[in-house]
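In the block that follows, a single chain appears as structure tokens, in the form predicted on its own.
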Amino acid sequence: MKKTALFTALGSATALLLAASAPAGAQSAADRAVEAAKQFAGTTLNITWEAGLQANDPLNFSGPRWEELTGIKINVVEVPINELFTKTLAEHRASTGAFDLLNVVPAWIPDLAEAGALEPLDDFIDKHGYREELADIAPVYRDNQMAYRGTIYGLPDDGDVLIMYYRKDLFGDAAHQAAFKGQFGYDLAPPDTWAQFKDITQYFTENRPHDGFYGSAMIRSPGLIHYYFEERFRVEGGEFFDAETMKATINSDIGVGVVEGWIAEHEFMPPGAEAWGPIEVLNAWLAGDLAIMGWWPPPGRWSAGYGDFEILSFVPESKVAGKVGYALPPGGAPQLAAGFSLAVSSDSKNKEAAYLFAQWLNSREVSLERVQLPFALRDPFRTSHFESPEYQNLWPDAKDYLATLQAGAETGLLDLSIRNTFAYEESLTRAITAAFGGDDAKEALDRAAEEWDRITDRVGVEEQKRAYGDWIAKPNAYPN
């Protein structure tokens, strides 16, 4: 399908709905951004975006439409997510002015703001009448992923949250329900605790409906495993630091229990699952070879078979359409893992034009179209997304899916976000990977805790104590 036809088809229903409901003569935040941006026609904006599926949004949808509306060309610079922070910081330190609009993981905002890499956005927001529309962004994103020390640096643009997907046909099967209760003494249902998750994994692996079927698989690969640790560690009562001394406490009995719990689960997962990344888990799920798994929001769309485009040719045909239930993970407080905010580079020579593109992308109506794109990875982050009749009718269970995402947006846990967060995450990942490889879990986490203390010393204990204090004061830093 040609690009113009693609975004015209996807956007027509949204445009009609908004046109019917908007007061006569009213101008939306998206319209204001377009009108103001026309003065910059002929400009090219260089924008960073996570490489891969994420980049299909500006490459194939929003970038071409923005150029059509304003005359401003969008040049997408694709960067792997594990290089995005370091590349952003390196370009700023070298004063290259290479980028205009930045995609940043919200947890990085304190470091990038302190480094002077991000342009404050408050004046642009007020000038172009966008502040009122920010109220529609779900509070957990709006209140925690925009500002640093009272200044707005980013517009939350991606509702990343780790939810559970389960086979409701298997969980609802009378024979499985009776057998499970006979073995474990309680009803078969989406797990409330991680101990129940292990029981479910064990049961379906031992009572598999077909060869090659396993109870579960979860993302365990380096670069992402720290998000799952942060979630489960806090749900089970852990805290990252002693708030008075700033000594790391990830090697507590709770932290060790998390890693040992994973190792015990691996016994009932597919061979090699301790190293599986997102694609391996997704492929097994769509093939109908898992009873339950955890992932970001996109499998909700793909499991239902929504989105038949060449760009998604790498995604196997779903064999679970109509059989999928959605749930929050055990403890009911999912990790708001990664996500993206739109920020303006302080080194840009086109700051206002870059901001206006961000306002248009992030606006109520345009963002609704973008989070429905089947070939991109932006996920619902506004109340109007969760409650959209259009989105709720994309497939039979879409309403349940959106309700689960909305619940996650209310109880979700923030990523750790202090100074030099990236270094702490890398250290934790090394420890977990070592334990998966056979090292004693306690010894591996002890090493990581020592590394964390050295990182804290380099940042400065008092400076890091202040940053950690700011973070733990936010709603959703720790479970309520």
Partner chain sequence: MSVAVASGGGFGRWADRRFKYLLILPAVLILLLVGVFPFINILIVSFQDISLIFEDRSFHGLLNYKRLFTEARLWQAILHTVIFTLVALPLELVFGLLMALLFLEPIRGRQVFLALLIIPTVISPIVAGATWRLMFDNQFGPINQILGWAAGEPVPIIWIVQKGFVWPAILIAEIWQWTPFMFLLLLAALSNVDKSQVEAAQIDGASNLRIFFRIVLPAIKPVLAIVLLIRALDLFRLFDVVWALTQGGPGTRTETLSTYAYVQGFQQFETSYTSAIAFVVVVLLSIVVVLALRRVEIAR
Given for the second form:
Amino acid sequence: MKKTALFTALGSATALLLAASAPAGAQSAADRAVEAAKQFAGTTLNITWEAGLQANDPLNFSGPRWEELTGIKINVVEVPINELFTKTLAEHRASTGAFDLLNVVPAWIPDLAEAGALEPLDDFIDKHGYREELADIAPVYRDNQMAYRGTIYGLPDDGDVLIMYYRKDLFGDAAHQAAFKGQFGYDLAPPDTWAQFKDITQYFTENRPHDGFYGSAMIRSPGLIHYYFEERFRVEGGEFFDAETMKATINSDIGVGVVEGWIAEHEFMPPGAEAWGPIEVLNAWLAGDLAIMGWWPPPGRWSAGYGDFEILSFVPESKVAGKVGYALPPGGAPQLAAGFSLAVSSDSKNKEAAYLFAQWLNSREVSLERVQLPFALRDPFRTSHFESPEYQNLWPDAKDYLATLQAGAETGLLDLSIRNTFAYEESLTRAITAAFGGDDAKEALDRAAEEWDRITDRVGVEEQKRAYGDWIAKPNAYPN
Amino acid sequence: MSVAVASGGGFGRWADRRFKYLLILPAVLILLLVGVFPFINILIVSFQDISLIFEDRSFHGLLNYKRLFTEARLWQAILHTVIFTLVALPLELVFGLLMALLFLEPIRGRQVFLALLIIPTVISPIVAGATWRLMFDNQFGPINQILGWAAGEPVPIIWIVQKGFVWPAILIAEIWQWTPFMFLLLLAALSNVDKSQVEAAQIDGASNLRIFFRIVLPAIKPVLAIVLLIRALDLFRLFDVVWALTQGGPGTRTETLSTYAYVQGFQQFETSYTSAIAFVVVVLLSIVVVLALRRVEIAR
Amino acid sequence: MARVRLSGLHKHYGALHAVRGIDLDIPEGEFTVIVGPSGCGKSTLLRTVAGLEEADEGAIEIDGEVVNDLAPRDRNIAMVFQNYALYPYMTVFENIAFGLRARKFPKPEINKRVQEAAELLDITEQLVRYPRQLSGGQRQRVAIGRAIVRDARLFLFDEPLSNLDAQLREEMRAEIKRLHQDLGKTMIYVTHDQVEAMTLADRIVLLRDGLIEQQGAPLDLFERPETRFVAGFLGSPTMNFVPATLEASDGGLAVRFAEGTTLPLPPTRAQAVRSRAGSAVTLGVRAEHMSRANDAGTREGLAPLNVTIDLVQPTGSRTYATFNLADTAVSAELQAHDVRGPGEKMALLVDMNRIVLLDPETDRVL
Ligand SMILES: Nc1ncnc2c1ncn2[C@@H]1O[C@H](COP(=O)(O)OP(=O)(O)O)[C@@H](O)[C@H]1O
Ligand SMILES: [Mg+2]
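May I ask for the structure of the form predicted in complex with the partner chain now, the form predicted on its own having been displayed?
The next block holds the full complex; its first chain is the one shown before.
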């Protein structure tokens, strides 16, 4: 016993000694980043961040803390998400060097890396001893959202995954269980298939606990709807392209089935739900008006009523605290929709300082604090986050929540990421909204498939085939 | 001064004779800088191949212009824009004119009404679009509410989604925002019509219709032409309301030239292709404007 | 041709009472001139007759028919405006033809009538031109042409000559008078110019502050004004008004000024004002009713007055000499050579038969 203590003490002393002589010693990656960054004290780093809630992290938490530790000022440039890519690329093309550190959606990494906008990070990672902590990032993010063709360009920094939230209290209600089983012949539980999902929404719409209650609402707004298409389409067996010819195959029966399935489900959603975005869904959910819905991870925290910060005033008070169950969506392979990685701009004049800030933000200790910030939109992405006892005790069901996120991080599906992905997404989205508006789903998807082929032609069939090949080679491009 | 300059010799005399040109020189230079330079830049870029994927600044001939002619979506957007202009412009004109005629008579509370009527035109189109999005909200929007009262039962129209309703929604918002502009300028023009001419015509025995078409209309024609031109050009660039309400959807049903160009240029980064569109549009509109101005004899 | 009758006519513009109870009877074929200072309500009255303004109270009758509720186009009248109100986007021909076309006259008839009107007004050459290409006088003729081409029963003129220069004004005045003689139509003519009123009118209606001050034949009004306002408004230069007292002298009456100078009244005039003896009066005398005393002696009713000339204004045939009487500047119209210059002392003769005596309290003629 005494011996052990002595050993530990000795070990610590050695560690201290080592740390003093070699920077890559036993210190944490966060501390190393701070130490190394001190040489850049007095400089200012310009960092892009999604405008709005997201930016509260660097503005109110990590930015000021970093400046206190290192003397490096952080200037947050807030950019709306739909302009973030354009702005990043435009500044690079104009070589303005306006940004040092970049928030990039992982699916953009191929395009931005090809354009030369991103600085390779491998050397910095080795120099500042960050490899080991990178290994702690959940595999799906680590293996898919970091590198392009073998080079690391971004540190995965946000565990975005679209999971399902359902009303544990209603699903567990004996009367509902009996009635549901009587009507549909199987047990009422979080759905394994989208057909079950429809049964459940029908059931709860027809047997609503109060006026204004509906079975479900899902995010259907342009700009986001394609994530849900990509997920359900692949879960049900669809493939985006014929890998041989690169002809688009989104207009297959599976694709048409997805869109027609949605249209049928709208019957059991609030009127006008075909145009609902995240906010509308969230509001209805927190008001207790939905039996089941899909979203990114934050509603897990907000539903629990944990973290009523002033900044969050736009989120209505939760009426569902303690009544929420978490599940993977039907098919068990959730879309890893968007997400963020931290990347260093190749035009930066302070690349190393920018990298060090990213390493510090992304490090085990600091990121654990960040994903627990009540107002944060950064979601758990490290194994150590999922298994953090501190986090697991934030609210009574937090353990289940983290378990679901962790499960999603294993089976999650990557966003389609090839060359010119935006063009494909835009075309697909228009087909979907056209069908919502009353056009025939098959015809709309046929048109989109034609447009996809034209986009592919413009990119170059071979070039795109190579990019698509790279993408499907990743373990989570299609369900296993 | 002219004596002193004349004795000053050649340059002085030249400068004196060219004085008026020297006066407008700075303005011309600024115009060149802000107008012509970007225009030339667009022209150059339109012959290159710059997009999300490539940044190829070599000469690619008519590549982008060829694509322009084969892109059905572009032509659909142009068609939408033209048809919308042809529908919205006369409606705005008629409403604006009727309102202006109404306001010519001194009525109680005229000033207050005027101030209220001008609000739509002075708020930014983005805000107007957002406002109309709320107005058209299928559940909480006043439009469905009012229609519901009229119909005696809830009206389930989802204005910004259902294909039969998206264009009417845009039309209503656009007319709401811009009729006051028409109204204001026409009111100013009508107030300037010589009242005694109208009275003379009344005494001459002309009907109100005849007076309007023979006396009033010719008098306000120059203003009318300019207003129509300004609004036609505005409508041709229709963007904010569409973007706020439908983003061109469902599908591409409400896509206009501007929303299409925005999508191509700023969402898909098809810089060269978008430049080609912009160039063609600028050239076509310039021709239209010059012809129109010549017609109303404002440019000589 | 039409007979016009206005009774109890009132017109307000908000709080402003512009026409305050007009009764007027205009017989068929008469040329009536409504005259008065600017803002007295002449135009308003005329426009009410035309139907361009609605009467607030009272009746407008034309040929026995009450027309208050008829639109201007249904009153069958014609009107010439001060600013001509020509239609700028039409040729002269179209301007004149406008009313005929509006009333659906057949084409040949229109051509004939326009041609006739143009010949009458001597503007045949201008028919193809536009108003902006015409001189002021020509525009005026077009405006008149537009009025006469239809067989309107009543013609209204609102200061039609006030935008013309003096010479043209005289020409057009004569022409309008001739037109009235030729057409024989009832005409109501508004002007603020008393010379125009005097020369044109069969009857003058003098308007003041929305009320008729006096009406009658021009010479009647000129010679027998009932008020200081009428006396002062008609005639040029304006009548001189001098404060004085009426006193008994030698069994007759005399006008006595503050300086002590007196002017005896002829017995015929004295009769009417005898009761006023001893009270203050205002003497009204026109410049042309004073002359220089000369050796030729005096007539009955001419009273001598010794004055010192302050100011001399020659006009050519006549010279206006101004002198001071009872602290009032008085102007006399003399022969061109009767006066040499300021400071000259001379004796004038005042035609006491033509003076007016006014009650200074009421400004009414005694
Ligand atoms: N449309 C009007 N609105 C208000 N006041 C008016 C209007 N027309 C005339 N007036 C006023 O009515 C009075 C009479 O005007 P008017 O008949 O034009 O006078 P006149 O023609 O004798 O010069 C004036 O005080 C004038 O300012
Ligand atoms: Mg007048």
